[in-house]
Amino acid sequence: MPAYYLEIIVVVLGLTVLMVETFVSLRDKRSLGWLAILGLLVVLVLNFTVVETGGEGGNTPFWSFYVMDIPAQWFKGLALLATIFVILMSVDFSRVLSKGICPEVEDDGVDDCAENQVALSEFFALPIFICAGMMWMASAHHLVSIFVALETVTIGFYVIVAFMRRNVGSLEAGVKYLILGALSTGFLVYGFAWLFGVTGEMELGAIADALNAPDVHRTGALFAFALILIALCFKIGAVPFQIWIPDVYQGAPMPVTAFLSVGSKAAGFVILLRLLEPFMASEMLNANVTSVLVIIAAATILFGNLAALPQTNFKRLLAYSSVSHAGFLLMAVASAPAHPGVVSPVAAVSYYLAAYLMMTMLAFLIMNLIRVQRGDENLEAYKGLAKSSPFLAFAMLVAMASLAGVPLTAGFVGKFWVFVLALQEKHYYLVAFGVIGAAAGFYYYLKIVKSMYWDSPADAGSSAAVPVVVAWPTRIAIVLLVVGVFYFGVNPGALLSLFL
């Protein structure tokens, strides 16, 4: 099957979800979420059967901007998995979502919004369209296709971040994300214009050849790199363009925050790796590009981890945690070896993103249940969780341990390969910042574990003392993620073998 069929199927799936809700009378609209999950699982299986296109050419002129290689196939799989988990979270979150869209109680005293499950089909369909955009980004090999795919993702996020229009926090998050996102898009387009002006090319392979030419305009190429990097630092949440992350993560609906944390970051790094490759391959530009990336990576690791220390809102804490993990990923990108080493930056970033998906989605699945059933996003809601819901407490323990980098977890292996790359390239100062950041991470991740296992709810009769109900699909997803965190932590070769 041609690779580009995958995106076509995903778009058709999104349209089907919308059409079913329009033309079929459903008593429970959450069934649309299960339809979406089933469809995405089918596409995930098909992702392993597609035909690779090893260059810039597709099978038809329409797909000439499309490339399907192993990294593209890998990132498409990550996008599909992230979307599946987000829609699963959305099913649990549906009642809170409906109440955030229209007034809680109508004039007749009946809670029509929650009962009618207002706007659920749109909320299930939008992540599917965003997923299609992320899959296009993974295969984009031309400045035009990169821009179109990136904006498909970004515009979709603009909508779902502000989806709960009766919630002030959601609206504030949407406005901030829209304004800063539009600004970053301007930088990206201007950078592309400069890059085209310097090289006369728009396809990445031809751009790499042009940047290696001895007569390339060095200053113009570096200016194009700076503009593109500013835009992409916004997309991945790197310092100093991370200011939107805490407020947007806190204000957005819980499933959307999870999607931003994992899906948006993965998509941003796909494009970052594609666009930086021509600059890193240029002997004239490599030293300058690497120096800038090292500085940004160090600042991002330090800021993200230190800013997370005093946080009491769990979503805000994970927002700063997301910044710190962007720093570790940049650490791998900045340590691209001049000669092939133990592991390539693409393999290290790919493994890290897979580990980050597992441990972050695990944390958000549990946070989503706490938010829906206890109505609280602060750390106070997790006090004594080990007594009221030991299964969820253990799963959260695994997630926090992996995020912190405890050995035998996938998060530890991801950080290990990043440090190996940095040491291999003798970026000792960057390694020092990484060690400081990782040490700070242990404190704020494990204080959540302390709260669950050692603290008790302030009020024994409060909702924090009531067991949390876990539906069987969510329970299965949590078990699979826990197993994945341990399995790929003990046997990382199962993933790394795809890239080595």
Contents of the next structure:
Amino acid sequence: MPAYYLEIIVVVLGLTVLMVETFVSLRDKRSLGWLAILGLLVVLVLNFTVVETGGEGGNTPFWSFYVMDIPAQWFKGLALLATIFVILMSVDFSRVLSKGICPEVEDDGVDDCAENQVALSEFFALPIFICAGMMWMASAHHLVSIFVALETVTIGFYVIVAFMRRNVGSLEAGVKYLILGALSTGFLVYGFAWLFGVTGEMELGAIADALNAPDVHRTGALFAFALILIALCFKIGAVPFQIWIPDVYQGAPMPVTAFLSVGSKAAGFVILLRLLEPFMASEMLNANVTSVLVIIAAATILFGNLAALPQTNFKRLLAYSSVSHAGFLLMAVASAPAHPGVVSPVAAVSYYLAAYLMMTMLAFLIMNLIRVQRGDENLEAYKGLAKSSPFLAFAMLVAMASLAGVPLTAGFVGKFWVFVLALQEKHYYLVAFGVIGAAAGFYYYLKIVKSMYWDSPADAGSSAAVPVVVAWPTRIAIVLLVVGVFYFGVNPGALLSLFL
Amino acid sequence: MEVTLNHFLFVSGLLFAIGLAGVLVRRNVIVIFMCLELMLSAANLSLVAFSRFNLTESGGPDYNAQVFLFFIITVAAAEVAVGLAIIVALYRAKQTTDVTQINSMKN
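What about the form predicted in complex with the partner chain, after the form predicted alone?
Below: every chain and molecule of the assembly, starting with the one above.
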């Protein structure tokens, strides 16, 4: 099966969800969520069966803008997995969502809007379209196709970030994301225009050849690189373009925050890897590019970890944590590919993002349950969780341990390779910043573990003593993620063998 | 005087700078949004200029860039449609389009 069928199937699935909502009268619209999850699982299985088009298929002139190599397949899998977990969370989140969409309940007390689950199906369909955009992004190898895929994702995110239109927080997050997202689009397009002007090419392979030629205009190429880097730093949330992250993450609906922090970041990094490849391969530009990346990585690690220390809102804390993880990922991006006996930067980034998906989704699944059932996003709500819901508390403990980088978890292996790569490159200052950042990370991640296991709830008789109800699909997802974090932490080769 | 590539690039850079300055200093969301569109137009102008002056072997302009331009215009239109809807929803909720008033989230 040709690889691009996957994106087509995903888009058709999104349209199907909308059509079913329109033409079939459903008693409970959450069943559309199950339909979407089922369809995406099928595509996830199909993703393993597609043929690579790097060889003879990729050489046809018309298809030069689409490649299907191992990283592409990997990131398509990540996009699909992230979307599945996000829709699973949306099913749990649907009650809060309808409260955010509907006007105040009138005097007769009947809430028609929430009864009818207004707009719920759109909330399931939009992540599917975004997923199609992310999957295309993983394969995009041409400036136009990168741009269109990136904008499919970004515009989809504008809608779902601002989805709860009666909720001021969600709207504010939407406006902030809109302005800064559009700003980054402006930089990206201007950078693409200059890249085209300098090289005269649109296809990344041809751009790499042109940048290696001796007569390339050096200043123009560096200008294009700077503009593109600014745009992508917005997408991945690297300093100094991370300003939007805390507010948008805090204001957006919980499943959307999870999608932003995992899916959007993974998509940003796959584009970054693809676009940096020509610049890193060019001997004339390599030194400048690497030094800029190292500075950004160090600043991002330092800012993300130190700003997370005083946070009391759990979502905001994870927002800063996602900034710091972007910094660690940039450490790997900044290293050159050729070191015998060490994983390649692409493999390190891919593994790190898979680990990041597992641990972050685990944390968000649990936060989502607490948010829906206790109505609280602050760390206060987690005090004494180990007594009322030991299962959730243990799963959260695993997520936090992995995010902090405790050995035997996937998060540790991810960080380990990043540090190995930075040491190979002799970026000793960067490694020092990384160590400071990781140490600070232990403090704020384990603060949550402490409040779950050692603190007692502020007021004992309240909702905090009631166990949190976990539906069976969510329970299965949590168990799978906990097992995944340990399994790939002990046996990382199981994932990495794909890249060797 | 002959108009060269540099003239076009200068104008496009000027447009981009005006747009960026507008985004940074203006307070009205609608005006900020218009400035963002100005930045996209700057990129479009550069693309067409590069296309006109990077002649291909056959002597014609490089149409890759001109096709890219149409994609940019289309995407910008989609962005405006979604963006204005969000701004209208914000205005209905807060009765303001001033970005300095959009600050309910704090640590």
